[in-house]
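Form predicted alone, single chain, as structure tokens, below.
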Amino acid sequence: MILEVGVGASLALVVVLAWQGVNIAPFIFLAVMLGLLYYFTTVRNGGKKEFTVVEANKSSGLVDFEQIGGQYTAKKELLEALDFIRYPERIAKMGIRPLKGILLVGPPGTGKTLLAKAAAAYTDSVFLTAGGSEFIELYAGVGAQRVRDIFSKARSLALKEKKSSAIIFIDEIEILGGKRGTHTSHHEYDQTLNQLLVEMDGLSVDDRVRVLLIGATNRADLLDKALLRPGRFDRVVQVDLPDFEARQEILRLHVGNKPLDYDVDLEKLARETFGFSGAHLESVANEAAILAMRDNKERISQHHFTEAIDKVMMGEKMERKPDKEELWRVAVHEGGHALASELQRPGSVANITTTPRGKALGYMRQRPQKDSYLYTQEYLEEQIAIMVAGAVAEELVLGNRSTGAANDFAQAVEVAKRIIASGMSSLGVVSLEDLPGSLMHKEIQQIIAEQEAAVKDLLTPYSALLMELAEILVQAEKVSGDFLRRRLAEEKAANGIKSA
């Protein structure tokens, strides 16, 4: 309203002075200066930001803890720190100082921006979100009245919605609270961070509206230590990707709504997804049921989920297919990689394909045993065996290798740097950042070269088997698992070999 009586009365001078006969070139030059500079420094760049608010009800996009499968510490962690808003006479009788600031912290697709719905819920607060990237912009100032306003915009929602508390979500907040001095025009994001800080230590439980920030990231240590100091992050919850037992329960949320066929297995798809995150669950799920409808099928069945996991994984299917020549090349390379698999880990191997999906020609994938977080030598030896084996088939059954080894080969040298780090090799325990590239490199190449010895000895016996396992997927294009058992069962029978 002010903007617009200050055009008309600004119009009206200039028109009088025309009148009068005054040279009003200088105003109108100087008019569109300050025009200009208006829309660059507020139009352009949002001075005034509009951040995303959602309603405390489900039927806004909120969820309730008891929707999101897993993540039974994260949940527990944050619900203990939503209580000084649910009962504030409580935490005031026990004297205790309430939390301003909850630091969620996980890979991406763990459920973070989920849980902060979730505490939005639970509180029956206000519920603004906004990313980190809204609150830094070119022109010095912006960002933090951009901070300023998203907190006088909760205050102001929760009173006129007579609620007595507001949480801000802030995603991807390391953009916002990154360490200070580190940006190039780093007096802008610090000012921003300085905001953020200043409104951060204002918060008071005898406040009319209570407000808590929750913010997100997968990359804490990018984060300024004053963010992360008591009385401000007071808590760190860590969100991490889901175990055996939450993948299973992710799985059964996901597909609820979903009619599937009486061979859905679900344990076995937990087992198969490993190191997926919960977004990733929830796009099986979806892509299982896109491949039926494709299919024509009104159930979803296990083979449906399958395929999903290894679209999910690499890719849509491509088009493009090679020769016959390099498709045998690729068939006998998966083969040796799933056969090295399945000698030293029964059970490890999931499917082998040539279908060529992203950058894969081909690829076999494994089904961990169970879930593991500490690894052994032998075990980290072992995969590197696995990696190299798609080589050292090529070599077995074609007497030469190809480029189709690099990405396995790159791999490994990754496993031989963990194995060196961990204090797993001959080097004994070294800093890695003191040892000497060459002395590295050659650990490297001496790790590896025994793991390629010891597959050749491991596959040789085994030639017929693959050379038979390279001429179906050739044909096939796929083979299974337990295929692959049945005829290693058969083979060891054949020639009175024990399995292991």
The other form holds:
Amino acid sequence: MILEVGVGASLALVVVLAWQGVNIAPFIFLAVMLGLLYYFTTVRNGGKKEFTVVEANKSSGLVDFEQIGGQYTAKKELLEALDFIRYPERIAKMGIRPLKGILLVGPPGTGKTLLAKAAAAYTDSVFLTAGGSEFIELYAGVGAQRVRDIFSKARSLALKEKKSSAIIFIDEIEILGGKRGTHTSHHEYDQTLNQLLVEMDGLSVDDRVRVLLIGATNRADLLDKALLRPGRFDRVVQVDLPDFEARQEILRLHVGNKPLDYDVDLEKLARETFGFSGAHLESVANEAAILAMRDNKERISQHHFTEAIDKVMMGEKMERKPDKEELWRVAVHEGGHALASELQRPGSVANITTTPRGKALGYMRQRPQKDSYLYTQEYLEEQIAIMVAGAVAEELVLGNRSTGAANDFAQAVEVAKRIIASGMSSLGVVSLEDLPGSLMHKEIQQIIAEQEAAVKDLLTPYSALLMELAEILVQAEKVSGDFLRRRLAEEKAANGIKSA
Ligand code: ATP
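If the one shown is the form predicted alone, what is the structure of the form predicted in complex with adenosine-5'-triphosphate (ATP)?
And the full complex, kicking off with our chain again.
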């Protein structure tokens, strides 16, 4: 604003001088020089960056710890650390140096930003947030200046708001705090990081405003060691993907403001969403509400949630429909995956569909019985069998395979590599780096071929059921896991096979 008024007034002055016959050439020269200076120092650097400031109360964007589902360990560690800010007298009395930084490490969407906001609400601090990339510019010194700016802004803002503490949250801190000397334009990167270290070292318990830096990253391995040494990021808090209990809790939090039908079973939904982050779960709740609204329903039903899971996992429904022949092949393929899954792991199929979503023409969604973090050889082999079962089913029913199985095989190769890397293949324990590529390739082929043969034996007696499933899929687009289990039990009873 001041700039605009200044430019306007100068322009008016120059016009008046020109009118009075004064030579204005030197003024124009000066104006051009000033303009160029402004352009190179400010505009080309993306303008003067303003960091986002969130006010320290819940109605204006902060959350409290109760609004964060799961993350029990992270919350506990964070709360302990924050008491250093809440009770500074106790800390000073004991001669404890102030806590300067907390690093939150974990995959995207697990609630790191939420935790930082909750930390600000808990300590009644002003909260400033910025992304690591906002500090990095082409021009030497700009990043360092921005680091100085955010720390001084945190202090001045806290004083203005009469608060005694400020929290600065820097997301993707690995961009600004990466190992020194590894970047091509490393001088600028190094200067920026050095400035961050200087600012952190300058924080003291006697300051009128206690500043705490919270960094978030999912690549702690990229960070410069200097940042991680004691006295800087003193606490490293792991923020993991939510487990079953936590997924239930997060879902409950996100459906709190939504009208639910009586059939909604959050436990079942939590079971079906293994591997989802908090952000995925929030999206499931939101998408389910959108689907219910599109259906003109007053309440959200379980089937809206299951469809929302499919959408979040696989992407939006595609308009493009395969022709009759292709649709039959897709139905056989997906039926094969589902039968193999259910026969090996009863209760594992959530649903099968031939609705094209994202890049997939159809898919079978599994429902893990429990959250697993360790896998046995048998489990991984079963997984390969389920992955190749689509191609095997196509061969059984249609007499040949198609390119539709390419992605399945790519996944099967990854699982086979995992078996080899864990020393569970016929090669025994191997050093992956020293293993010749041809040997690795041969072993992968063998592992997958064995499972192809096994799954062919498994599916052959159920060919009639496979065809039936495919026919229903062609008609109805979707078959539930419960229906498949019922039909499989009937089939087994008719053939005198005991169900598991
Ligand atoms: P990124 O690393 O991508 O920046 P993040 O870990 O900082 O992600 P957030 O921004 O905190 O993740 O989370 C995104 C959204 O996901 C939140 O606004 C919230 O709706 C939801 N969410 C994530 N984790 C949780 C959780 N534990 N409880 C409730 N909601 C969550």
